[in-house]
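What follows is a single chain, given as structure tokens, in the form predicted alone.
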Amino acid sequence: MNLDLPALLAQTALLLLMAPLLSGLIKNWKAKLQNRRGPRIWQPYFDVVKFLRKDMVISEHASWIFLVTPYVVFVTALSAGLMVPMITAHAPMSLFGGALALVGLLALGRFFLALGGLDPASAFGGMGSSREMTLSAIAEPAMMLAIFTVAIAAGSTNLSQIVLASHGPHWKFLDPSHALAFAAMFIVLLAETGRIPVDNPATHLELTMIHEAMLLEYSGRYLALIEWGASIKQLVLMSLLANIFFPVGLAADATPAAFGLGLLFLVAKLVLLAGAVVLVETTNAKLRLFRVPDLLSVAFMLGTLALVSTFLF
């Protein structure tokens, strides 16, 4: 089977042009809810074409690490987004991996990211690297037992197939396993978005950022990159998020109309997610960086139990 490259090229399309809007679609309701204007939901268009003029400021300190690592960041949401089913069942890379292969992606990506912070001999970027990696030593395992539980139903963890697997007589769109990965699923969503109680994308205090502290030190063309990065890795999150539980108006067949409606659907579930975010964000307070490991070790258990009733049940 040849690579559809028409397919390929409209989803990466879709996503280096959907993620800044649903970002600032977010930072808009947000700030809506907390009575003050906020920003223009396409203001992250302009801070990512105000960052690319920029010029950069470099520290002395820093290796070929700190250089590529905005490269690496941008490249692997990208293509890890090219994994997850958005407008059709079929995603465009759908042969080269399937939840492993997107775990790992997201997982080189905040690699690179951690050893950007660390590589400028930053006492923030070390702090920052750290507490990310602690972090993700509990939600990534919770995001595949949350994953595993809807491949094991549909037999394989390409996560084109679970898709197509929604449309047979077995599956059950309020299967209790499938709610208690769901749960764990939006935990995590949270998490590596940087979302609040997790961390808070709007301070730069030392004592409580996680993923801005590792973004200090860059600038520019580089900065520009790892931001539009984290809005594409967020769309890719909040994707795999509706489709794979609630796999409803994918485009069955490849027409015009087909796509248009599988976009339409598609639109419509991020800004359900959307206003679930922007709802837990504003009546919810950010923990103690010591309490946010007991909050992903409750999406760990839920999609531990997600996936033992898988057996039971």
Partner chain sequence: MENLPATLLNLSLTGYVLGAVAGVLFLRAEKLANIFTFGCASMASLCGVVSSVMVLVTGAAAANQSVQLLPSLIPYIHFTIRVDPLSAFFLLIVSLLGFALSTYSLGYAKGFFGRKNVGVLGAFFNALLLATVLTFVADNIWLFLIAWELMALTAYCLVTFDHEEAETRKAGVLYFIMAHIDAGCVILGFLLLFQASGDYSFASLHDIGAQMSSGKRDAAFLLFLIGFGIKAGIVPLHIWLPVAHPVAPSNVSALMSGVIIKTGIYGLIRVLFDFLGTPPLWWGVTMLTVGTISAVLGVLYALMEHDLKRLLAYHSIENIGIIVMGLGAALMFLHTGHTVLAALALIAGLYHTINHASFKGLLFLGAGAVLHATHTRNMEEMGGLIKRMPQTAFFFLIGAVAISALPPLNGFVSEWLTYQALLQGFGTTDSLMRLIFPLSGAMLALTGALAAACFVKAFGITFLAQPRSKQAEQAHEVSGSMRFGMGVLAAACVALGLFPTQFVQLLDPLTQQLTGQQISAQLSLANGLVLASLTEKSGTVSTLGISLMFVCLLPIPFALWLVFARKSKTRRGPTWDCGQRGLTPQMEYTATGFSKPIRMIFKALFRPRRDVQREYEFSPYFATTIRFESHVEEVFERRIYQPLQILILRVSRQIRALQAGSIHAYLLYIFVTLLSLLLLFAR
Second form
Amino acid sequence: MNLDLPALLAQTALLLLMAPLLSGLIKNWKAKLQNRRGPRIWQPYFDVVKFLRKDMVISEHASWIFLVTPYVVFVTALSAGLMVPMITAHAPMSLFGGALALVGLLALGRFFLALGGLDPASAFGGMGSSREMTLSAIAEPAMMLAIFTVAIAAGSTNLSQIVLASHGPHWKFLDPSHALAFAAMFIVLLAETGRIPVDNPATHLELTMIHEAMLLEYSGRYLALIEWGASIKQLVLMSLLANIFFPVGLAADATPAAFGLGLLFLVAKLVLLAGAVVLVETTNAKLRLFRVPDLLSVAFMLGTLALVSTFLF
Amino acid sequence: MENLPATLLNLSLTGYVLGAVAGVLFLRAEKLANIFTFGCASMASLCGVVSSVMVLVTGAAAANQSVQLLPSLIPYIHFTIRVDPLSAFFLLIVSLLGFALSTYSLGYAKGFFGRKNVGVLGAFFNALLLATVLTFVADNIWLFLIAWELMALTAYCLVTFDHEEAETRKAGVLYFIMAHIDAGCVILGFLLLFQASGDYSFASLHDIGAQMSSGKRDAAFLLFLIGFGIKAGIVPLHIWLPVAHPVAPSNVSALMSGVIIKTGIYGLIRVLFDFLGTPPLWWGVTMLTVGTISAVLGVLYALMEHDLKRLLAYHSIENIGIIVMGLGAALMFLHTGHTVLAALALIAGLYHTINHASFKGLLFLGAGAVLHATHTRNMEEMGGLIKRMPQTAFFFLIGAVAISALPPLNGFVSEWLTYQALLQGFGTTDSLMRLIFPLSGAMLALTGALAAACFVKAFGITFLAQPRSKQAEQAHEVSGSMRFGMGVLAAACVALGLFPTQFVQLLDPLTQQLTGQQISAQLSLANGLVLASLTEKSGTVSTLGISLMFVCLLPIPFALWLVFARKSKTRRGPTWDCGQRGLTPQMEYTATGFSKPIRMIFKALFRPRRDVQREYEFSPYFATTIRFESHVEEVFERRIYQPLQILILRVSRQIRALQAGSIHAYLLYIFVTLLSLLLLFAR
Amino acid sequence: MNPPTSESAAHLITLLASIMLVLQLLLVVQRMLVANIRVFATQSLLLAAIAAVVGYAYHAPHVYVVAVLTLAGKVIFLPWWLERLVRQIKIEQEIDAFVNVPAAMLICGAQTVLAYIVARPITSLERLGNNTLAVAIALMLIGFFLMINRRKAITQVLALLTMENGVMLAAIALTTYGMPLVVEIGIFFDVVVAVMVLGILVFRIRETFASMDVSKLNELKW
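Alongside the form predicted alone that was just displayed, please also present the structure of the form predicted together with the partner chain.
Then the entire complex follows, led off by the chain already shown.
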């Protein structure tokens, strides 16, 4: 086994640095579409630094679970990111796990975040944990079906292998089954990153928040880690979508030019995807909690249809 | 010594017998009884662990021969045992769990001092372990059935250990009835096999299915599926399990959920893979479907529970479902002749079997510790225990992460293998049936995610936040031997999670025996660091690697801390209470509240019913008392078992007419039966 | 017969067809009436695009006529007319359905699988795309289900229209050159007339019963 250390470091840095930018971009565009000026796209960096410098208040009811949660969330998101091909088809840690491990790692982060929400004995946190676990539970089968579709087509659950299989001249622009799987994954993306039809990232209104409710008791550097972790998770899922379904422009050889081009393509794909997310967020209202399963059942059905349409022939 | 494993096994069996005898001897001296019974059991199971590992490591040769255990006094009934790899694997499970449980019991049984007879508990505990071990190593139908019945009976006695309570007695009766339906089915199934072979030894039954007509083979399959299915607790035959497991003492619950239900799995594997020969397609499809349904329904019902032990019992149904999914997939692969894939699916199922034994045992022991400390099983009365029982909480957390199939612990590994088997199974056939693989995979994902939700609830409500009752406030950490027992199982969870490739090597003789393939070499990459699904290309995972990655990435947040936050201060303060005066435990989220969204989403299944009674004097907003009740319908009890029960009672009432009560009438019945049988055979 | 002139045309058609299917599923979920009409318009636009691609790739100019007709009729005229109708009679925006969404999704999924199974033996005949025919059948089946599932008359009109979209797609998929032009134009005008008649009927139902709920037509018996 050979470990490509420079690639590993580069991807870690990319994940760390690009994630806040993506969040900032989405926030900025959303504001623009609503005729507001909106925060600068760099704002999340300043936020993170500010949070890091702040003092912390920790609930007196909280136990060590509350204290380790930020680290778990951050580290799991980052490790999941190292399994996703970003600039080249070869993810640095693809040998250590593929799609299933990625889902598992994100679930581990969520598991601890939900426990962290319950720990300070606040009803808000409990509510957030309950809803987060419920919604992620019903989003998971849809996501798995979509992943299965591409995984079976590629004969591998390894993300690098999946990308390699559809990369190059064989790649057909949005195969019908891929289109269906993409639609399913997109809905799951909205749910997993707490976007508007499912959760509202901008609100702190008790009855509607899900993700934010769990973070209510966090402050200072712990909040910074969790927020950063959440934006890394968003970046990971979006680059997963971008590179699995649109594997163009990935660096083929290890030259600086190829890497530069790969980076450029990645940014372009992420920007497009962010645009789609922003459009959905501004044109839709948040769904009532018990309407969300309807949406996710659509995602599940799309995933099933994706499987059916590829493999029934 | 030449045949060390066999000697050790004999030693272990003797140990259990001694333990049981000691229990009877020291009926009046509870301290001695405690030490001797559970001491014997732990020594005996330690011997069992060593013996089984030796068999698995050295391969089949050493112990794979029939050994006469006792001289047979009755013709045909031979007490012969044989430890083939399959038996050895299950022997490993029972011994490993037996060891942890026995040491745990040394402390746990002290809670019964002065209240209950520990000698009885210890005697039956040993007898149950003995019966279970005999079930796994029996080499002929007779010994198997005797051990099977002995197991059912001793388990019944242990379930009803707290027989003062009506709930326990009722659970015992239900368990008793179900255990006998299951024994009946198993006996009938073996009779069908015996018809073809004409011999009682298991060796003669090998591949006997090839000599049977397909109708009889199918009948045998169904009988065994029902018989062993009841023992394993697959839906819809599971109804006894969530009733009987929780009422037993916790060490017994752990034994039942960890091992006893696995005897059903052992029976299924033994019969389906060893005896019945190449299966038709529908067997595998049935198993896979039943397994999927069990997994999903098990976890859904678990979510609705706020009795900690019942919750765990429902999770046993879920995990049995996952195991059965692996077996079903393996059967489908055997049908199409893909023996390598069959070995993979079988390994997935077996891996999950031992995983489930370790983490479910651990969780039940944790629940037992909590019960020991708070004297309640109701989660709504717990809370804040992590500060009062830190080590128990830590062990429970390990079990919770493992059962939720989260990396890097063992539940993740076996579910990963199951996913791989299902995904690769897709290419084995062209028929429409192959859609079942990814769909059951998706249901497995649903199961995993719901299990995570359930254990956030179980751990969060039980151990975190503020104590919800006086008992929880006054809870204390449990004794050293109990923590040791939990520690052993927690270590097993971690080891099985981090070193899958090394463990899979132990399964080689087993898959060789059942499918004719050894695939551990194909599953291992990079000196065993990485687990691959047959080839590197089709998917790899490394739990050890993931853990290393965690360790390597952790400096990043700490570096951030050092760079930016060196001067920041941390202070403790009250939780945000919206400006009211302090949070009380009543304001915390409850277990029932936590699972409410799921209850609402799946209300077609649960048919939740709620009942609010409010008493007030002036206005409904100022109630003096409020009573709230909420129920979830037990679909299977209402829709299947109740009508069945009514039918049986009605038929029984008709039959009662025959019970004339006069001795002459009975003699007449016997005479007529005799005559008609004679006529039948004289033809 | 003649092979597809270009791989990419066939691919594009299949892709567009599957997006039509996605939109059809969206119709099942979407509860707002106006949004429903717009989704239908988008779906028809895709149909027109498919017709145009067929016309271009197989050099069948008369298929262009179908494309233009679809564009004019189903993308522009009918949605406009239906939206006007909605505004005129001031019906409520939200649509009632008999079956809840997850169950409806399951039913639609089963119908799609059925469509694929039915289309399987005919695949050899089909020369356009891989599973366009299956999608067409699925569109018809789901359209039928939509008609059953919806209470309000106007949504049944929409469902009928989506079924017709399915028929057109099947026509294009099955026969490279489309059906004879006359037949297609005939179907097209049939549907337009049917929709207008239904629209007027809806208007009358509304006036008579002060509701569009078709289950109220029971009352005519008395």
